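One chain comes next, on its own, written as structure tokens: the form predicted alone.
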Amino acid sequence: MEWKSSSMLLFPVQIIFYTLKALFRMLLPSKRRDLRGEVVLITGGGRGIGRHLAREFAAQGAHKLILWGRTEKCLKETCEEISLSGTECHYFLCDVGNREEVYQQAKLVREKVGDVTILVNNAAVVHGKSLMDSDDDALLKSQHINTLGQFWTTKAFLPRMLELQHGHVVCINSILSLSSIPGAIDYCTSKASSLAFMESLTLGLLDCPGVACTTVLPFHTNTEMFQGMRVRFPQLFPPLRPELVAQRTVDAVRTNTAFVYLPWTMRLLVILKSFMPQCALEEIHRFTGSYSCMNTFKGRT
């Protein structure tokens, strides 16, 4: 009983301490991890945010880069660009939604390149239609690539990271995992599942020295994936540049930051949803234009 009483007294002190520590960390420069010697694998690495992630990891000194994707032309272009910058780069055709293909290509990566120490789950698709207008196979494709793909890639590479006591699992998620919109029901659902996966994984690795997680939740990013998406006040809510998302992601890995909201004001969504009634949230969606922003969607599916 004495041990339990002392633990209960210590608990609020610990919470206050770690909260203050996090606040100070936000205000003061953090020590950044050296990426030399790291082998980085990026899914969906041929274009969009994935291509910018490859550039940023290379710029920050990563030893080797591995790009996975489904379009060889894009992968080859990005790989050649990274190689010309002086960083060793390889690409492999891989559909992360295909479990057997992921395990097969992961084995090939270990044999040809070596152990992956930073896994970046970036690959994603969006169908961009309402539930009733969506094709069943397209809905399944979103879930297989955006959510289940993370299960297969993480299962393929995490065991070796745990053996080495050295590794990092990164997920490029979306703020839509916390605040869904009409017209992207497949994407929002898959990203909410992906966020739950990363929250569970992050907690599950607390007692695993040397292995950590980072989840990035960006607002609408200016890539071809969401081309045509329009918000009502673009001056107040401008789309993010993919270069910025890549820079903040790599910096989060170097500072061992678990969750990153882009921009930071997106944290307000979590606060608002915790206490505001649904009718008020609906009016916010209508006022900001998020209720109808996918009506003009012309992105890549």
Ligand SMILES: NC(=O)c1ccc[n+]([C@@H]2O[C@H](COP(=O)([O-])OP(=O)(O)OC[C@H]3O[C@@H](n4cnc5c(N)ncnc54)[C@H](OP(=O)(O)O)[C@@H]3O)[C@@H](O)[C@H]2O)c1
Second form
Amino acid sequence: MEWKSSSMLLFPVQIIFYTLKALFRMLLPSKRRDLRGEVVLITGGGRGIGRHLAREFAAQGAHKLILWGRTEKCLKETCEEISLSGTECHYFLCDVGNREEVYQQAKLVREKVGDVTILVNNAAVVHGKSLMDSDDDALLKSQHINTLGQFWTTKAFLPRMLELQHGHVVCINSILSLSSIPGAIDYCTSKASSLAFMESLTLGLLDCPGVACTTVLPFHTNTEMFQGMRVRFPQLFPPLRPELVAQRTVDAVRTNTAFVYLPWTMRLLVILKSFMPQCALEEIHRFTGSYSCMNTFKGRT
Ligand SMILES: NC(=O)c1ccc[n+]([C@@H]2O[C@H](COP(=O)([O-])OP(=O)(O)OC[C@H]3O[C@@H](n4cnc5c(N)ncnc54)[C@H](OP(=O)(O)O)[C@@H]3O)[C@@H](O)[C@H]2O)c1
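Structure of the form predicted in complex with the ligand (previous: the form predicted alone):
In what comes next, the whole complex appears, and the chain from above leads the way.
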């Protein structure tokens, strides 16, 4: 009983301490982890943000890189570029939406390259249509790739990280997981469940020494994924450069940061959503153009 009351008293002190510590960390340069010796696997590593992640992990000294994807041409190109820069790189054809293929390719990776110590779940697709205009199979495909794919890759590589007491699971999520838009219902749903997956995993690994998670929530980024999408004030809300997303992601891994909003101002969305009435939020969506930004969407052509 005595223990309970003292820990009750300690609890608010701890909360204040950790909040101040986090604020302090934002102001002062943090200690960065050395990536030498790390074996990094990036799903969707052949192009877009994935290709920039491969470049950045290599530039920051990762020991080996493994790229997964479905299109051999871009995987090979990226792999050759990374190898030329002096970092060992391998690629494997793997559809992350196919559970059996993920387990088979993970086994092959372990045999041919070794234990993966940083897993980056980056692969995703967007169908870009409303619910009624969407083909059922296309809707299923986004959930299989964007959400369930992460279940299979994490199940394939996390057990060994736990054994080694050394590992990191990274998820390239999206700000759309917190604030959905019409016309991308498949994508927003998959990203919201992927965020729940990462929140649960991050908390679940709290008592596992040496193993941690990072979730990155970027705003619209200049790749082929959302080609054609138009926001109303592009000068005010310019798309992010994929290089920047990659740099901030690798830095978050090195500083062991759990959640990263890109840009950080996107945190305001969460605050606004927590207290504003729905009719006011709807006006914000109309005014900023997020309500209609998918009308011009073309996607990957
Ligand atoms: N672009 C944005 O505005 C934006 C904003 C926020 C977050 N994000 C997120 O950032 C991540 C990367 O997106 P991006 O912009 O770089 O898009 P992208 O250029 O379309 O790249 C997507 C990558 O995922 C791979 N991929 C797709 N389906 C796959 C599957 N079934 N199995 C394995 N790999 C698969 C693709 O390779 P293959 O086609 O060869 O398989 C490609 O390498 C995604 O998670 C996305 O949701 C993007």
